[in-house]
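Given next, in C-alpha cells, is a single chain: the form predicted alone.
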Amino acid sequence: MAAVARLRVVRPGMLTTVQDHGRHGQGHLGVAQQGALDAYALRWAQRLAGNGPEAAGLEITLLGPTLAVLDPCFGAIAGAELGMKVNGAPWPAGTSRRLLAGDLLSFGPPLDGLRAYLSFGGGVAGDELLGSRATDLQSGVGGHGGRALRAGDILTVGDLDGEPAAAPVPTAILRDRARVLPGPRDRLFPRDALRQLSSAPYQVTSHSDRVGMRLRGPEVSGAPGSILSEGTPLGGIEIPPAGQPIVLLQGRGTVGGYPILATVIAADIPLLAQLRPGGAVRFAVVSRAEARAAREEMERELLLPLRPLA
C-alpha cells in the first residue's frame, strides 16, 4: 500500500477499529476470525474507494469519531447512516469523495443502523497478523495496536485518487428477519425447537458485542445443556440451558460447548451487524437452495455498476 496520507483522531467515537475481512482458515490454531461484522457494507466501502478485497477500513459503531484530514486523500463511506459530515455538510452513506487537507470528518446524530465503514483509496494501514489487519480486541493484536482508536492517534492511509461515485443500492441491510438453516446440532433438541425459535421476535440485549448477540424472548425449551467443545460457525445460534439464544459473530471463539440449534445464512449476517440493542429480530427456517440463492443475489448486487457523482 502506498501509504502517504494521514488523519488525526480528534475524538475516537464509541468503538472505532481497523477491520478487513478477517483471518480465515486459522481456527485449528485457535485464532479467531475477527474482521468486519458487516462484510457487505465493508465491501461496498472498499469498492467505492477503488480498493481490492484485501484492504482494511474503519468499522464505526453508532457514535462515530471526529477525524482531521492532514493530507489529501480519497474516501468512501458505507453501511448505516450515522450522520457523517465533512466540515459540517452531510456525507451520505454509499458514496465516495475527495478529501482535502484541513477537512474535518464527524458523525452524529445516528439515523439508522449500528455500524458504518469508512475506507480510503489504498486502504488503512495497520498491524498485520496471519494475512489480516483486523483488530482482535480480545487478544490485543492487529489493526491499530490491537485496540480501538484513541484521541491523538495518527492513521496512515493510501494516497490513491478516484472518481466520486454512489452505490446503486443501499449499502446497509436493515431488516428484522434473519433466515436460518437447521443445525449443526438440531437433532439434540426436541422436534419443536426450531418452531419455538421462529415463533416470535427476540430482543437484542445490551450484553451483545463483537463476539455474539445475546437475545431475550421465547425460551427454547429442552436444550441439552453443554456438550463436548466443537468448532463454532459464523452465525451459529447457541442455546444455553436457560433457553435464551446467542448468535455467534466474527469475534467468537474457535470452539464452544453450547449446542447450536440453527445457523444464520451468509446473506443475512450483515443485517445482524446493524441491529441495535433493544431492536428486534425474527428467525425463519429456509432450505439450502434458498440460502444459496440469497448469497448469489447478494454477490450480484455487489457487482452492479457504480453511479458517477458530479
Contents of the next structure:
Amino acid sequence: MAAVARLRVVRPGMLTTVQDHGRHGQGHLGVAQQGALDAYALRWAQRLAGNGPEAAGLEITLLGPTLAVLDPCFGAIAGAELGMKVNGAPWPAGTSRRLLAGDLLSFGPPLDGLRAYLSFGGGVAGDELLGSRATDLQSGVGGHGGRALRAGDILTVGDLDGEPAAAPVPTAILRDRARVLPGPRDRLFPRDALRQLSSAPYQVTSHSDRVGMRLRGPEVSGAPGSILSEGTPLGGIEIPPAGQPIVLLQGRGTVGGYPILATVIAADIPLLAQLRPGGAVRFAVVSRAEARAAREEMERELLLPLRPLA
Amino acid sequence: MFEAGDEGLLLVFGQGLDAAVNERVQGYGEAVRRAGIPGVRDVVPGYLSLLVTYDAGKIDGDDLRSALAALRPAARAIRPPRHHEVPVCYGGSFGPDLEEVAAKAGLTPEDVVGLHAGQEYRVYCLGFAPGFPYCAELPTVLRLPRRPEPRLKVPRGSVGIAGLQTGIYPLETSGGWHLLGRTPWTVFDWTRPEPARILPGDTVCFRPIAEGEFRQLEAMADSGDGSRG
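Now the other one: the form predicted in complex with its partner chain, given that the block above is the form predicted alone.
Let us now look at the entire complex, which starts with that chain.
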C-alpha cells in the first residue's frame, strides 16, 4: 500500500481483528491457520472494495466498533447485518461506498448473524507473518499488533477509490443445517455415533470463540476418550469423553487429542461462523459429490457481477 | 488414508506410541512438503498420523490421493535429529504444580524432579502452540490426567506434564498441563528462518538449574547471544 488512509478507533467493539485468508504452510511447526471465519463474506467484502482475495479486512463480532474516518477512502461491508451506520444513516451489508474525512462509522443493534467484514480499497494494513496478516490472538502475532483493536488505535487502510456497488446475493449464509463428511476417526466410534450426531439440532453455547464452537445437544455415546494428538482439520467435530461435540474453527491449534467423528464441509464453515451463542445447528451427513457441488456453487456465486449503485 | 472433510486427508501409519511409526510419519510428511504438490496447504504430523490439508478448488481429492500414494517417504525428517539439554528451574513460582504432582504420585518434589530430569524423551510432534514440542514418554508414576480447569495464562517457557507426555510452552498461552518448572530458552522465534528450535525426531532431556542460572541464561537469551543450538 503506497498511499494510505487512516481511521481512528473510537470504541473497539466486542472483538474486532484484522483477518485475511489465513496462514498456511507452517502447520508442521504448530502455526495455526487463523484468518476470517466466514471466508465467503470476506471474499465479498474484498470484491466490493475492488481488492484481490489476498487482501486483509476487519472481522467484526456482534457488537461492532465506532471508527472515525480521518482520510477519504472507499469502504465495503459484507457478512452479518450488524446495524452498520455512516453518520447515523444505515449502510447495509453487501454494499460499498465512498467515505470522507470526518465520517463516523458505527454499529448496532445487530440484526442478523454474528460476524461482519469491513474492507477498504487497497485493503487493511497489518503485521505480515509467514505469508498472512491474520491476527493470531492465541500467539499474539499478526494483524494489528497481534491483538484485537483498542480505543485510540489508528488503523491504516488503502486509499484506492472505487465505484459504489451491491453484491448480487446475501453476503452472509444464514442457515441452520451444516453438511458433514464422516471421519477422519469415525471408525473409533460405535456404529450409531454418526446417527446420534445428526439426530437433532445442537445449541451453540457461550463457550464458543474463534478456536471452536462448543455445542449442547444429543450425546454422542461411546467416545473413545483421549487419543494420541494428531492434526485437526478445519470444521473437525471433536467428541470429548462427555459426548458433547466441539467444532474446530480457523483459530484452532494444529493438533488435538480428541477423536474427530465427522468434518463440516468447507462450503458450510461460513454458516457456522454466523451462528450466535444460543443459536441452533443440525448436522447432515452428505456425500463427497454433494460437498463438491456445494463448493462449486459457492465459487460460482462469488463470480456473479456486482450491481452498480447510483 | 481417511477423509478429513472435503479439504483434508488423514494418513494413519500405526497404532499406539511407537517411535518407529512416528519416524515414518515424519519422513512421509517431509516428502509431501518437498513434493510441493499444487493445492496442498499444510502437512501436519501427529504421533502416528499425518494430516494433509488442501484447497479443493486447486486439486481434486482423488488426484491428491494418487499423488500421495506415489510418494516415497524421505529418509529423514527436516534435518538430522539433534539432542537438546533443556535447562529448567523446577518448583516455586516457576513450577506451581510440582508439590501437587509429588503428593499425587506419593513422592517428594525432589523425586519428581529426579524422575522428570533423569531420562531422555523423543519429540513426536509440534502443535497446540507454535513450536510446542510433544515429548514422550514420561515415567509411569508421573502420568496424571490434565488439570480439570486449564489455566488462562501459562508463562512462556513453562515445562509441563500430562498423561505420558511432557512439553514446553513456547509462548504465554492458556494450558491444562501440570507445570513443574520453567526454561529460559526461547523455543520458538518468529523472526528466524527456522523458527522452531526443537523439531520432531529430536531428543530432549532436562537439566535442573537454580534460579540464579535461570536469570543469567534469560538475560543472555534476551540480548540475542543466547544458547541456541
